[in-house]
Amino acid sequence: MDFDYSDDQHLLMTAFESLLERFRAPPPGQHGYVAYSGELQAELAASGFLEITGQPGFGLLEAAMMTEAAAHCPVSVELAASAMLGAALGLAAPVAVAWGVGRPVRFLPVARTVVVIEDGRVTAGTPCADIARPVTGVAAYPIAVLSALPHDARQLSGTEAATVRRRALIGVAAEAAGLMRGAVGHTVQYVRERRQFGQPLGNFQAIQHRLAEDAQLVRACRWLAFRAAYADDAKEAAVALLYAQEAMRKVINDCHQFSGAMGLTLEFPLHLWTYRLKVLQGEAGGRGAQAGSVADQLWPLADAA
């Protein structure tokens, strides 16, 4: 099942997919953990795609569609927070979202704005070198630890803070859906080509069944993220991210298992999707936090009194 794009959505996504075309293949000679594309980041800014939510006839759904499509690429780029928060709140892109001070923050090393969600309040400011300590190693994104609030941090109003919280979740859910789609697609191609016992691995029914389950999970994650974006609703946002953070455990496991020992090497590009998914498993407090949020919204404590 799929939905038809409107004429405007079709034109938008055709243009956006054309921009992504050069970034579909893993970077040549890329054997490291991080494949951030500054080139794609610059092209997104120059093309105006990051301001999509402020354009007449477009909104959060289109931003989620672009976020999912960009995450399908083997290179990482900051799109979700810039498109979903930047235009609405007047924040300079790229935008990094921090789930508290003292924690690793995706895209902080390349961000012009950092939004900090912590202790019931949301602040925004300009990151600088003395409060951002870069993290090296198995990072999967350009990451730095935020040691303190920015010097020019301003607290966002209640309405702005609520917007940041729900849209940050929607952005992560849409990105996770695109990453899972990329990982499953790469694995499907591998089992078609890799031969064992005289035939392609993809001919074995057990592999077909499990990859079919993964494809169904990915499709569900995609539509839940899009539904949350269309509704721009806090409960739908938490549901979408909860489902994605639960589903990605199976998807990561299956993709690496069917890739065999090759899937554990940096020469094999599967990690360019799955390492990012590993980071997103703990984003926004992880699936436990999303489950608690969904429960609180479905069954408020006041109803129990």
Contents of the next structure:
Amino acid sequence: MDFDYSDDQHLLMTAFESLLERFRAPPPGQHGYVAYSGELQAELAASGFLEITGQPGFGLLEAAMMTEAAAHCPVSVELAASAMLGAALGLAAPVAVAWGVGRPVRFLPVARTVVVIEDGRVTAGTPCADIARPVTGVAAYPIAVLSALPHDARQLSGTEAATVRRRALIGVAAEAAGLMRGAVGHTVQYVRERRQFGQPLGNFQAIQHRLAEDAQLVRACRWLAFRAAYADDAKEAAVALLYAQEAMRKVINDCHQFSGAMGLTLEFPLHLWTYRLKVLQGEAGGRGAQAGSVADQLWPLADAA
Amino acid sequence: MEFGWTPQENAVRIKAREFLAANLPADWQATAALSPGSQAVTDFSREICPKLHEAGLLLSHWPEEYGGVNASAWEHFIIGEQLWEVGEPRGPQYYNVNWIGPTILEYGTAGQKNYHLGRIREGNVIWCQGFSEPSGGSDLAGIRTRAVRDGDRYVVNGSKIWTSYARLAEFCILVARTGEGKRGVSVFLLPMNRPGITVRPIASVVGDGDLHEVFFDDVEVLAGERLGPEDAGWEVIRYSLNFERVGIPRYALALKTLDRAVMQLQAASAFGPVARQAAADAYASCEGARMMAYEAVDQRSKSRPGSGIASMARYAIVLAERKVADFVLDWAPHLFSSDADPMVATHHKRAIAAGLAAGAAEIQLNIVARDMLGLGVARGL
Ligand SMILES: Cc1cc2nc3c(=O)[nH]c(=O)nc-3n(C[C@H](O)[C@H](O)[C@H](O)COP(=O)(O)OP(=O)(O)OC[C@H]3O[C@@H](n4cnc5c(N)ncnc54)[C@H](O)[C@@H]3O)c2cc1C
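Any chance you could show the form predicted together with the partner chain after that form predicted on its own?
Below: every chain and molecule of the assembly, starting with the one above.
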């Protein structure tokens, strides 16, 4: 086990971080609910980073690292599904993942492929305007409601479907870890600068302890997501997402609490992390579904065993 | 970055498991429930630690010179997971190999190393930790026990409290005031049979032998028994606490306890959907704590200080311990209120102390806020 980058990972992530450099702040004048960057999306496609799992010496872990790092930016971009599923299954990027028909789906307005995960089957196809109704809400992802399966939807094989189910969870967990790191990092910075009672807010222990707890949760989320990616394992994927979906309930609320009224404005970038996290909180059935899945894998039901 | 085990690490785990299967008596779980400081567990530790050493499982992470094989911090931690998971048959001697030995290795003179590390290696010496006092708990700088220098010796007066294992201990790693101001403290390796030492057990819910008061009445300690320079005690303490905080893989016993509680519920057809959710949640907390502990071990294996990370890991471990204890109280209360499964009692006694021993949970959060988040200290309002 090694918690530091290897030399190759270091080179990879340095290159990747430098691609992200221009997107570390919201675009000037950006005061919308969503800060999706088509430019970053295009650069990702052109750069070859999305094919990382096929590169010799690299794999799903590196895709998870990049997912986490990209999510740490206030600007949103679709990376997890493209890098973790798209490359392995030959799907065109960006890839949107839908947990059923009739639901809001992240990145669907910009996706070239939609993978639909349902109880008995997983399908993939090309979304088009008549089945993807864009919605405007306060969420910080580009979102559309998927009204039907694409006409060219093909059912994935059993093995492909299992890969999708497993890796979709890992992707969400890694993305959540990066978003939480962004939100907590921004909040820590804020409480160091914002002064009340003649001193920085961050001096107060009531705030320190909750942020220290949040920092711990974020770190554990990151390691659990990376370990799940390293193992490419269904149980670890569910554990990682369960932990993340549990953690984000506290993290989101703490970050908003300590940012005061300022944290509710669109000018203040906090929502660009937290209002993506709020979407992820219920993704893949939410923590209830993840907990059920963890329990089923650890302690199979008698009639299933 | 990678999260696998080397073949060598897997082999060590298997070896530790096989050793335990061959060497733990059938009634071990009932003994373990008596707590590490009890007479029974202490006696057993004197039996099993020499065998552990013979099998290369006691202190393989130490340098060859002192009986180890320079194994990685990882291997030692893997062995620790296997031992803690079954209720810690090393009893109080886990202290020795986890943090007292390493602290002596770092700060000891050649003579201290030979004498103490040699004894620890033999697997039959018991140590206690004399840090806390009535006036110095979380704020250890409030300690009053004083060691007054008199030529090549000191005379110690004062008292310690909460001292685990003190009744049966042969040595105490003692912190006492040697100079002026907050900084002036030193650490001593004090034999417990010195005249003037009185030990009084304190009855508690964490088990027999785990809490004591220790009184020092004109106790003589030699200058040669001081660990590290005079008045350099804080550095030594900080070094030792980093090991202590993530010395015990507490999640290992928590996970085992969770599993056993679930087995009981399954057998009684009482493991319904809500309980399954709660169990999975506790499991995920333990796994999060495990990864935090592994990060701390990774830091240790690279000889990095990592104090903030150890505190973060400790905090995660405290929460995970509580989740499992609460799972039992919520869903399998009969295991708490009876002796149906001694492991549950063992776990409960360990879990309840996790947020206090080695520094209160809030102190860990203070350290994280200061060292990892760069936050300051509130000034008078
Ligand atoms: C089972 C067990 C075994 C132990 N074994 C040993 C041993 O062998 N040797 C030894 O020296 N000590 C030992 N201890 C003592 C342990 O180190 C102390 O209990 C611990 O440091 C807390 O000190 P205290 O109990 O005096 O609590 P206090 O310092 O009185 O604090 C009480 C509570 O107040 C809160 N608190 C305190 N300070 C702060 C702060 N700055 N900010 C926010 N909250 C705060 C915390 O919640 C804390 O738990 C043991 C304790 C236990 C429970």
